[in-house]
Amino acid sequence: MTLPYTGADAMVHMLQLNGVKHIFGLCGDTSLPFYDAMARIDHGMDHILTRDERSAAYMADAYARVTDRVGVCEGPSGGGATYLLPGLVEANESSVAVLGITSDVSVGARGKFPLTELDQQALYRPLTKWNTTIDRVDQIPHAVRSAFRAMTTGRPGAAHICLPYDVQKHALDEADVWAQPGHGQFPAYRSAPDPAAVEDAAQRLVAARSPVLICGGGVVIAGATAELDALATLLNAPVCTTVSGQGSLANTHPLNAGVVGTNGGVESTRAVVAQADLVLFIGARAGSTTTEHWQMPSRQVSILHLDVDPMTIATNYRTDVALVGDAKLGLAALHAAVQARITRRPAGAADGVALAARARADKQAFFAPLAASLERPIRPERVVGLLNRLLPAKAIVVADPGTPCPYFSAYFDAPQAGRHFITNRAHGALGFSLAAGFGAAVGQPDSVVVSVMGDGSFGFTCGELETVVRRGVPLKMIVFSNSVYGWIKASQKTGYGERYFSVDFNRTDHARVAEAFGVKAWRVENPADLESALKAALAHDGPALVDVISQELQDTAVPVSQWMG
């Protein structure tokens, strides 16, 4: 006799039918039926037990970024639901499809002060793209289908499902459990811009003396790197990227001028934007970091904007042509329209290759002596320079938003286009890199994944070293050890007269901590020893950590415009 599906069975099968292969999460009392269903059912999914729900969400985020598949994380009611939230917020604002499932108290217990009760739907409503609380077992299949459709169509984002304890035990008809093909990956249901807008934009691009393309994360998410290459090459237009847009073109591409903005931008890349008479934003929100607080490009420059989300267009700049649609389809359409007009380009148009080459050369001239420096404490540039030389092709670097982010944004060189650099630029929470690096390594097991973090972030997340070891994931980790919340201290130096307050802490021996978890580790104080330590870590066949005694951020030549003279 075949037993009817329970609600927990239905949830497991709905995830399976949507192509889920990995689930990151942490157990709790209200999740017991769901865990039991995962134990009983032959579903082919790998559940990865984490040590913190925040980590589970960050793992699912990076996993989704490197696989283009929906990342799934789960946690229990109460504190678990609150801990899962930061990762879903980051994923949603970064246009990454992540599903968070939180169990909850029984429907019948609501309002009776049961342990861990909170209004999860109200908590998640403003911070996810789609969100629901299940009240009846027959709602589960439709809720999961709705969540996957919401996460993967239009602008991708995060979704949340609250699954009460008693509903997980109720029975439902097996026939209701089905999934819509195509919603397990993103972007789904691509849309193209209005052809009339494409023609208008193409005419303006061809007429411009010096067009510049500024690419955000939407280009990589859409898989539009080849289409971008084709359009930029046809126009001979330099390409700049946001922090999240790295990988839109290979760093070695002759038209790639580098990252612009307050975090990772340098004078030479600012000069590329400053000389433009037209800027095309592609999959970018033109936010404060990218545009130097809306000063670059200037208000006098003609603006075109291609984005899947119409609400990002004309938010910060008066826009001459709005192109609402997927970056891949939009760039392909623009290329065809420009190709038909390219012979009408004005004489004396700027040479994009020369502009980009000058920007890269000037940046390298500043960077090279810092990367070669034998000063103590170790300069962060030395770490980046060595990794540029030592990392294999298709390596993935995951950086926390503190000390590592500006250095890797400005100077990390991935030799190919695509997702090879990840950082949490939407909300910038510390503790992202280690967990996200683990998720990226699970999603791309054939790639070398390097997690770079400050010691502040290490303190947030070091418990996940046990997860890394237990699962045997060969994640490589680098800690910039400078005993300070560096970003805040640097801001106190430049904006508050060096009145340093409550930003310094004691140094931890991160290598010894890692070794206690079973991670092979090195501690490096002498810059002359750094290369051999990094080589050994990369060659090690398991997880490895290099603890680098580095400069405090406020004393470095960090590429953050507000701190540079």
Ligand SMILES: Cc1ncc(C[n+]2csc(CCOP(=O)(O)OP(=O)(O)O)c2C)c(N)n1
Contents of the next structure:
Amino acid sequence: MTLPYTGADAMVHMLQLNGVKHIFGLCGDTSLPFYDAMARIDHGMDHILTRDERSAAYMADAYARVTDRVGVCEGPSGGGATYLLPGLVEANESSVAVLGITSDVSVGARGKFPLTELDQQALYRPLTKWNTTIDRVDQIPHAVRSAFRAMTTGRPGAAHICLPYDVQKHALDEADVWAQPGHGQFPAYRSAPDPAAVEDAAQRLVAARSPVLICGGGVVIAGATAELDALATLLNAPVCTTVSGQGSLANTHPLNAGVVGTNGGVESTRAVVAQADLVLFIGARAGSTTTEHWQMPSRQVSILHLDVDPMTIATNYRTDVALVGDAKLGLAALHAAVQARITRRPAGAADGVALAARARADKQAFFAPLAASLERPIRPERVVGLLNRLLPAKAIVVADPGTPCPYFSAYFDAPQAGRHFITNRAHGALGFSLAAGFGAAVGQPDSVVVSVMGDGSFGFTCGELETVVRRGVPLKMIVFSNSVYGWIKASQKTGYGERYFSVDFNRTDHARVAEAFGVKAWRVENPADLESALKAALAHDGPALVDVISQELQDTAVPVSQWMG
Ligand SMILES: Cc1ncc(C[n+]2csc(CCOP(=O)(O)OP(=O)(O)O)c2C)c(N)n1
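Since the one above is the form predicted on its own, can you give the form predicted in complex with the named molecule too?
Starting with the chain above, the whole complex follows.
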């Protein structure tokens, strides 16, 4: 007997037709028809079972960031839908194309108190770029097409499709199951800024005494690193990045002056922005972290802003020229327009290479002695310094909030432009990097991927070590073990008179936990042993974890200029 073609079949085929290769998810009652279709159909997609829907979404997020393809995650109704949510929120706010599929109670059971019922569409509405509930089976192909179109065009973002149980079993006509080529990757289309605005901006860039470029995540998402390099070099302008904008230029590029802002920014990079007479924001939102709560750059500086999303422009700064468009096309157009005008720089023009070199040298002068320190507990600087030396050029570091984010933002020296650093800066939820690192490693199996987490984050996410081992992904993991929610303790130290309240917890032996899951692990207390442990972990041909007994964050020289207080 041939089975009818069902809604579940159509969902599987629609994902396949959009070029999906991996789906991260966790099973549930209302997802059974979808799972059965996945089992029956020869679709070539790999379903990766996770131990928590939050992880599935974080995996899909980092997978999308390293492949530029839509990341797909799925979970069941009720609890599954609530757990999938954090990853979709992060992806949406970080302009990453992630599709979340939640199964749901049957349409026919709505309102009758079926187990797990929840208004999933309402739950996701404010948090996704596109969101729908399927009411009838024949809506599935169109809904999936709309979701992919929404995720990959304009400013990329997350989409959610709620797929009721009974609809998955209903029959439909296969003829409507088709996908638009190109909507599986982002950005699917590129639009260029208004040529008149480009001319205006070019004129100001050429006339500026000291233009500084500040890049957000948009440059790497648009694949605009070569165009950025060309424009900055032509102008001899230093390039700063936000935390998410790391990789816009190689960290070792002569014009890279480093990360700006409260989280990872250091005094010497701040000085580069402070002396600018013009700032060009590129693919950046100019939010609180980047601009030190809208103080840096100052209001006196001329502002140009290139972004694919017009709603980011002039949100925080009165803007002299708005360039609405894709970063790759926009930077290429600016380069052409500047080249046509630039004969000589204005009198007294700053030397961008010298400014960036000074910023990097000053930073290094502060960092190097701390990285060499044999103090106990181990200084975070030592971990970053060793990884800078030991990691291959193609490595990807995925950092959690707490110790990892500011330390790696300030001091990690990726020698290549592109996606070599990932962190969840939109919402900064703890417990991101282990799962995200796994997703990155699935998306880019040729790269060494290192997840760097605080022990607080480890506690959120360690169940996923089973997934890492089951799937044989050679993820490298580093835990900063300091038995404290250090970021908050540091805020209590600076802003609340050292009245420490409910921030300390017991030390866990993370290496033994990892070993119990089958992960090769090292526990390092002596700073002199750190290099050999990291080398062994990197050389190991499977997953490996190094548990570093490290300074409490509030006692460190962390590059954070402002705590909450
Ligand atoms: C889900 C979630 N809850 C609470 C916070 C608030 N928060 C920010 S940093 C931090 C402490 C991080 O502790 P840990 O991971 O141990 O790293 P450390 O700061 O000690 O280096 C907390 C609780 C958060 N970011 N995410």
